[in-house]
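Just the one chain here, laid out as structure tokens, in the form predicted on its own.
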Amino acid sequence: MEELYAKFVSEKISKTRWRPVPPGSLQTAETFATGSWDNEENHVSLWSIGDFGNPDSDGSLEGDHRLLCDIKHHGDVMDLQFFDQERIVAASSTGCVTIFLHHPNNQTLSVSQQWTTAHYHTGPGSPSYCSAPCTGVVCDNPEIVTVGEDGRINLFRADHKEAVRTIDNADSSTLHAVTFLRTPEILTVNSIGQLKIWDFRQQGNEPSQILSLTGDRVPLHCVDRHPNQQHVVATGGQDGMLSIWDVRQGTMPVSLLKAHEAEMWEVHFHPSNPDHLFTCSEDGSLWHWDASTDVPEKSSLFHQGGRTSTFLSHGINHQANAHQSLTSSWLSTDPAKDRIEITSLLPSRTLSVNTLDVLGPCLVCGTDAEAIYVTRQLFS
């Protein structure tokens, strides 16, 4: 792989998406949008990579992200996912939900729609009313759902004022993250170690499947569908682990892999190449995962592949199916042949990578160490 490009921005990064491309268009992703922690002001910025990495008119090397334009965020950014071309959704540390829409002739971004008070805790104790942390936020237009420290599950739509339908007491702990397994479908991970589902079709306020890991309740904070296989679902916790999971069948997770020293951040499935996987961590690396079939066959399981790169065997294994691996090579069933390789995407450890993001050959990340790192060629 290239080289990652470093950008210092000055403040500490804590979520970074690319903007989508159009439905059937053959750019690539030049446009990605990083949201700040931890500072005095905190901001929601987009970037621009242009012709990233390609000499200018002048002949030097064009290799730096370029800041397009930005805007005051009350509060840490929590999350960040873009709705649509123009409009970014980011949850934030007072319990709002701000919608930012980006106009591309003047450069500039403001507030479009807001939800001031969607998480909140109450009850003995509290005040009245004190705001939640907004801890997660996944899109699907028109929808918009929310999780929260506060247990409570929102359902949003752009052009809805209250929220179309809220779940108050979905868990009696922190709701981490939140992703769609199908349309009315979502799937949280809690700080308790579970996996619950929940499906919009049901009245009640019960999820429709809960699913966990055994023994210590590790808590998970970030959770990744399969693109194409909405069974398939990754996890990453306090733990540094890497749990696969298969939906359908069993309430464990089908694989856990020992993955960082410290907690795991953010996991992505590559959004058309899903044999790849992203993740990265508080100890401060970055992390490719190879499962495609081409990994060649090593007489080790633990082997030694060049620089940066080794094959770990899939650390316990269940409900053991032959057609399993035919579906997913995430779901392969033979330790003996389940060879992933991993490969380290930073040159040096670091402060805390906090934020990755994934589209076609573009990778990005942010981290604590105040820099945005950005590559073009991940599979060169």
The other form holds:
Amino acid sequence: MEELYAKFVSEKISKTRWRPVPPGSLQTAETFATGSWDNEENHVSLWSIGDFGNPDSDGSLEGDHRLLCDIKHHGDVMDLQFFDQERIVAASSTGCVTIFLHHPNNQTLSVSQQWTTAHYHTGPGSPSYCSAPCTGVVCDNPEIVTVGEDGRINLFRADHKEAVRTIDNADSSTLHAVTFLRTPEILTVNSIGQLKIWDFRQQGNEPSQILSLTGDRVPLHCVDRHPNQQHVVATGGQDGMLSIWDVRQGTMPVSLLKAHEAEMWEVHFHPSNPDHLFTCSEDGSLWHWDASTDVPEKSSLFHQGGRTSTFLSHGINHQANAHQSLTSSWLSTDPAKDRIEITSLLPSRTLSVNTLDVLGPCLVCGTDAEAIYVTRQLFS
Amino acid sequence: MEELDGEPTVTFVPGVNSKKKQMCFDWGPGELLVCETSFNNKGKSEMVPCCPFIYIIRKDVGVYSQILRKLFNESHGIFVGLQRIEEEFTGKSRKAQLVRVSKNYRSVIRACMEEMHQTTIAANDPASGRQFSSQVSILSVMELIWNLCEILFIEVAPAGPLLLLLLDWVRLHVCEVDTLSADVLGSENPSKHEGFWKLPGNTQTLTELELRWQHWHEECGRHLQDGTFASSPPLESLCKVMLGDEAALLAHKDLLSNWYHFLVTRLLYSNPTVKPIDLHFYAQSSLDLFLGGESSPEPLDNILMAAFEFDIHQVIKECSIALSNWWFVAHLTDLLDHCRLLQSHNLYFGSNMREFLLLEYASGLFAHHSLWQLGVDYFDCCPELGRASLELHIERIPLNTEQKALKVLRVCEQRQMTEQVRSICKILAMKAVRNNRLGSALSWSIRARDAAFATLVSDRFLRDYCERGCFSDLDLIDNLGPAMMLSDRLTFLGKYREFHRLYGEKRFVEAASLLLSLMTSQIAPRSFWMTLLTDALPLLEQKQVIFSAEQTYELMRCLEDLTSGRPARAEPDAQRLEEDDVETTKVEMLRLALARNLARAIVREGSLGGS
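May I ask for the structure of the form predicted in complex with the partner chain now, the form predicted on its own having been displayed?
And the full complex, kicking off with our chain again.
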């Protein structure tokens, strides 16, 4: 992988997301949003890596990412998602959820809608009102689901002032992340190592299914669903362990892969090449996991560029699967056949890599060293 | 760097009536705390309502701090990389690496300068434009000093290449400092010396160079004497300059921006193969000649002079005084220490100079709301006081989200600071308990392996159960896993919940023996025994015999233990009597149930083929 552009941006980056390209279009990703944290004044910013029309001396049109516009954000940006082409949803450490609207004609961002008391420990009605950080947000136009340190799950709809549905005390510990399984089902991970599946069609306040880690109840920090196979889910934990789950069967993970040396903050399946997985961690590294088996004779020991090692995937749940033909390479439990190649993408160890996002051949990540790294040639 | 050339600015504190009241203040790491006292200016203290706020006053660095942050972050990366190359290289390759690190630092400074310069041009109002440009000149001075130190101390250029490097140095900074750009002498130097030196250093030895230069020098002198240029005064003065004639050079003083420019020019024409140790003679005389007794040396001049004298400690000391932040001296000293140039110059409070400067810089970083993460790596490189300083600082970082707390905890755990881990986890667990987030509280006590807190959380659960009759947060209690072993109370909670589950699944015999073992193994707290015995009632009342005779004896023993230990009531009042009544009824019911069960159990066990 070549041409990783780094830029120091004077604020620690907590979240970064590519703007989605319109479906069916041949464009590659051009714009990404970032959120900062731990500043007295935090920002949600939009950046562009598009061509600027000025070819370099050697004729290449690529260059640094540049800032398009930004807007003040009250509190740390805990999570960020693109709601659609123009709107970005941001979750704040003050418990507020905000929709920002981007105006492309004059390159500004403005607040389109806000739910200020989405998450709290003691409610706004009482004198000892205490807000709680909102830790995760996920969108599926027109719905927005948020989770927080108060163990609450909210379902919002854009342009509705109040939450459509709220599950109070959904969890007795902190909910760290949320993702859609199949609408209307969502999956949350919490700080006692459990995955919970919630079905919004049901009336009760109980999860429809609970899965948990074996052994120590290590907190889980991030979750992502396989783009094509909606029952395959990957989670990252506080001990840097990557777990792959099949939510249809069993209550335990299918594979446990020892990955990072510290908290894994984000895990992402590549949206169009789901045999590729990306993780980033507090230990300052960003890993690319390649489970594609199309080039089995590729000897990973001679792989150029980055630190590469070969891992065997450990299947600990050998339940017979009648539909073998449909299992993804992530669920396969044949150790001799399946090797996952792991490459470290950042050239040198840095402070924590808090966030990453992939779209097509482009990858962006942000670190606590106040730097944003972008590459447009992920698979070269 | 500048003298006090204006009146200090006055800042009014809003809400404080400074005419009437006196204020008190205290200095912090980079800020000032101010509040109003109840003392009157006239000395009498009146009970006049005063301003209830405490103010934090901070120097307005907001203007350029955004760009300086990039300096801090990028140099942090270089610093950490430098600590790692320590063992890898030796000898020549090591020196090359160190020079490369020095150039990296300098390029970071230059990048900052460039960006700030761009911002100065784009600045809207003159005041901030002035601030920016003054910051640019500070950075420029830093780079000037660093560059000279690199040439003299890190690269350790010998005679010959030394002058070339000094030429580059001057040219770089003369062209920057935005003065008279059409510098005749400056622009003439390149052509003259490039043509002369050809390939510097590699193909010619120092002696050859010296011989050739001598020859050229004598030829110039002859031309002057012969009066070849007598017809044209400018050409004649040029010839004198090329001979290194000081008076001729000084005549064009307006074209030389400063004394070190004069110095290098003079050396070029009078002694190009100057040895490093001779530099300071020329430097001192150049300074004196240039200033000509009209002005006294400025701090920058003293710093450069100390460098030419190879007095590293003096350089660092002067820089520390002249510059307002520790960034420069901390990084430069660390680099020079890696070049093994600093003797263990012990300061009177025990640590050496490098460590002292790094500690100061890192403490400054910790005072910043966001840059504390950089400070950690600096403290790590201070062998004597680094760890203790880090322990003190890390506990005081405000934690407003769990994610930040996790990062701080990771820093502590990586360095085996178990005390700090424990104390931070306890604070977070306490906050969670107060917010009724019992799962979070338990998760924090598991992380800190804090058995006492786990007991506290379990007690909370049990109390909730007693009050409400059912468990809250079943998802947590049912899934404790190995964490259950952390504390006895927690184990009890888990097992008690298991008892309820077994009962719900109608596995009465297992439930019964579990219940009994909870009491006999002393896991259950005494206060809970009554509840457990009451839970046993429905099992005793079942049609089939569940408790065996042996078990029933055990239960009876527990009941006796419980009732005999009860102290006599001192003052019976109405409510207590009522409670007592309830208690007594319960006990009696239990005794009856136990006796009946005992009877049935004995009969059953006594009969042949008993079911």
